[in-house]
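We begin with a single chain expressed as structure tokens, specifically the form predicted on its own.
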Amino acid sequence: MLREASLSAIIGLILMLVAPFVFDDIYTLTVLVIYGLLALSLGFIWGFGGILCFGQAAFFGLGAYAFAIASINFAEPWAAALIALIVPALFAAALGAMLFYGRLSDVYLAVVTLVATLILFKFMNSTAGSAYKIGNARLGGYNGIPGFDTLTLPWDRSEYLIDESLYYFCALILLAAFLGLRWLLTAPFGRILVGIRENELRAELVGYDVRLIKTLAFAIGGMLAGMAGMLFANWAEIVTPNLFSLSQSAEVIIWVIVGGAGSLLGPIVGAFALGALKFFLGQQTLVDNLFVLGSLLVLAVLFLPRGIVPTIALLFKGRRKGIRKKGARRTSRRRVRHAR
């Protein structure tokens, strides 16, 4: 486990420190790795927990609004980042006990979790005037929140963390989750989530709060994509109510589902080949963003339903296999040659 942990952050190190010179555009780069984090996010409680969310994208949008209004009142970046991550836990946590508690089924958990996500859409849309305002914040409706304070440099405050710095920060962020998921899924937390999604009902019987545990790793999955929003604020410099878009939490499923739910890196590596493909086509109106993105997802499902990831694995797996099987039978024939 150890030996896994330190390869893939050696590698994710210099994947980070390589993309800069391969990627000109800086800026695209930086929201590809906060896309990243979204997917790895769902990929997280899907893939291991087995819990279908359509709510990703309030997550997101609350942890980018809880940002910028924090860093309004408070004037205090850090400070802000802080309560980014803590309001889309505790809404996930409060949303996930009232999921798993009431035992709803897979279908209506969707359906709700899509559901809270159109509520908000709908309601920060409406809040256009001076009536809906936190504390010196206002929401501004569907023009949403400029003009807050970002994020700076820990040890020098009048700098600010943009271009490369905002980069390599959100890529280290990124790195960090995921060891720290890969972590959690060896630790006895992560090896009962994984039961759960097997078989639940197996997993209670032996004396596990399953309910307990599907909150506690919605919870996580929330904060993650908080974490992703609040990047996203600072990347943009502007929140807007399309963060709550059926769109955006649609895109998060299909990264997911085509970079392969089963897997962390799947989920991270869709969504960087996915939206790098929609930056590319947004720089056209020839074809709609939103027919590639859903013939992709149908190819996907028919010809690589395990995803890009967990299927290129899979063929690394059957050739190793295919090796060492000639080895043996070449090992074999030569001690028969010797025997005789």
The other form holds:
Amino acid sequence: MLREASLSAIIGLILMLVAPFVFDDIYTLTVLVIYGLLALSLGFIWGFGGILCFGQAAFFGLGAYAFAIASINFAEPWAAALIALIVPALFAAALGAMLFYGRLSDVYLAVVTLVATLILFKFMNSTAGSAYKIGNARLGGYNGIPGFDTLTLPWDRSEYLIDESLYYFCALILLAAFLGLRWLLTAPFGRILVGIRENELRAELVGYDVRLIKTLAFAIGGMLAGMAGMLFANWAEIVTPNLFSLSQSAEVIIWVIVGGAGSLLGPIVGAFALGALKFFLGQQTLVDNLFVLGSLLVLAVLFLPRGIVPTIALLFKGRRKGIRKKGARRTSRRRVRHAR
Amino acid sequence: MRADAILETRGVTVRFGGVTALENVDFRLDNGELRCLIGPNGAGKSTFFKCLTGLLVPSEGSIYLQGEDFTGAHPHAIARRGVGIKTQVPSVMNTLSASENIWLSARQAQTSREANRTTEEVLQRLELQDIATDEVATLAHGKRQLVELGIVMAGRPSLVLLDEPAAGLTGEEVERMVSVIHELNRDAALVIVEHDMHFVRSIAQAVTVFHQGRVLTEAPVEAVMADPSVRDVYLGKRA
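Can you give me the structure for the form predicted together with its partner chain, which would complement the form predicted on its own we have just seen?
Below: every chain and molecule of the assembly, starting with the one above.
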């Protein structure tokens, strides 16, 4: 287990270091890493907790807004970053508690989370008036909040995290989140969560408080999405209500489905691949962006229902088994010959 | 309530709209006892079982576990009180291995290291070592039943509730189930809902007969078999 984790960390570090040399657009690469973190947050709660949340964008947007508002008010970006993790985590915990203690079924859960996101989207869009401010930060309605302090190097407040430094910071956070979730899934909490996904009733009948465990997992997912939102705010240097939009919510789900919900790597791969495609398509006017993404989703559901990464993993597993079987057959033939 | 009763219900009534599924059921089970619940379809056995497991809240009446009122308690709270539950259709975690299923049950009240030990022990007791790493979804019905019993065992319960444990088992598997139940009964009291009278005869000391949502009679198994009212409503004349 430790060897696998170390191997993942080393591969992740190498990819992180090599990526800027392969893709020379560091600005786009940074946002792809941020999308990867957002997809990972949904991949965790959906793929391992069985919680299909249509409103991951709500936590993403809340993280971004919390960072911007706290940064303006406290002029201390690192404290703002901490607040940007706490606010979405608490919101997710409150929403999750309401859903899971209220015994809402999966479909209702998806609808409620989607509605929560749309309410935030509508609300943030209607906060253009001067009355809508938190401390010194005006919410700004559809114009959003620009002009807040972004993260600096902790030891040099005049050095902002920008371009390469922001990329490496985001990549390190993604790697840490990936390894953290890997560890969590092998720890009792993660194993119990997977057990709940498999059979909620059985988990209850052996004494686990399913409502509490699901709420905690939902809050962790919310915190990770909020972290992605905080990084996005640092990348874009502006936060707007579009962070809460329906398309943002839908895109995350598409990334996870295409990449593969049953693995931690899948959502990241999905976000990278489709995010990059979106940027590429954005540079042309021939084909509509959403049309291509929608078509890819349909194709993935039809031909790769498990998603890219789990399918590749299965192929490798099958090949390894085949090789092992061949090897065993050869050994037994040799034994037979030897016996003769 | 007497001190040696592990489970007692008083006046348990369940209504679904205008239909009364259970009416005024008084039931008691002593420590270490093994009791079978029998009765025709629709007699209220499963409804009563669901009340005991916390899956259904009675409309009236109370349920006591070791003297404490647990009426309306959540299933996880009842399980934590030392109640192991096996449902009619094997309720297992399908894509996990047999040992992982058992480990998750053991881990609820034990440290990970203790849970590892308990899992090994249970796999050995149920002779499931060969399929320990197999995905439960790929196992035959009888093995799945045993895995579910392993889940129950791993929780080290003082009271075990089993709903039709012999359903769908082959003759050989039923024999195995009988010995597992006797083994369970060494450390725990058992309530078993069962239809198969041969099976009931081979395991039970006492039987409670349900009929039309009420307790018709409660007596040792042989007395129940000979009871004309039970033969009338459930067993038939040739039993």
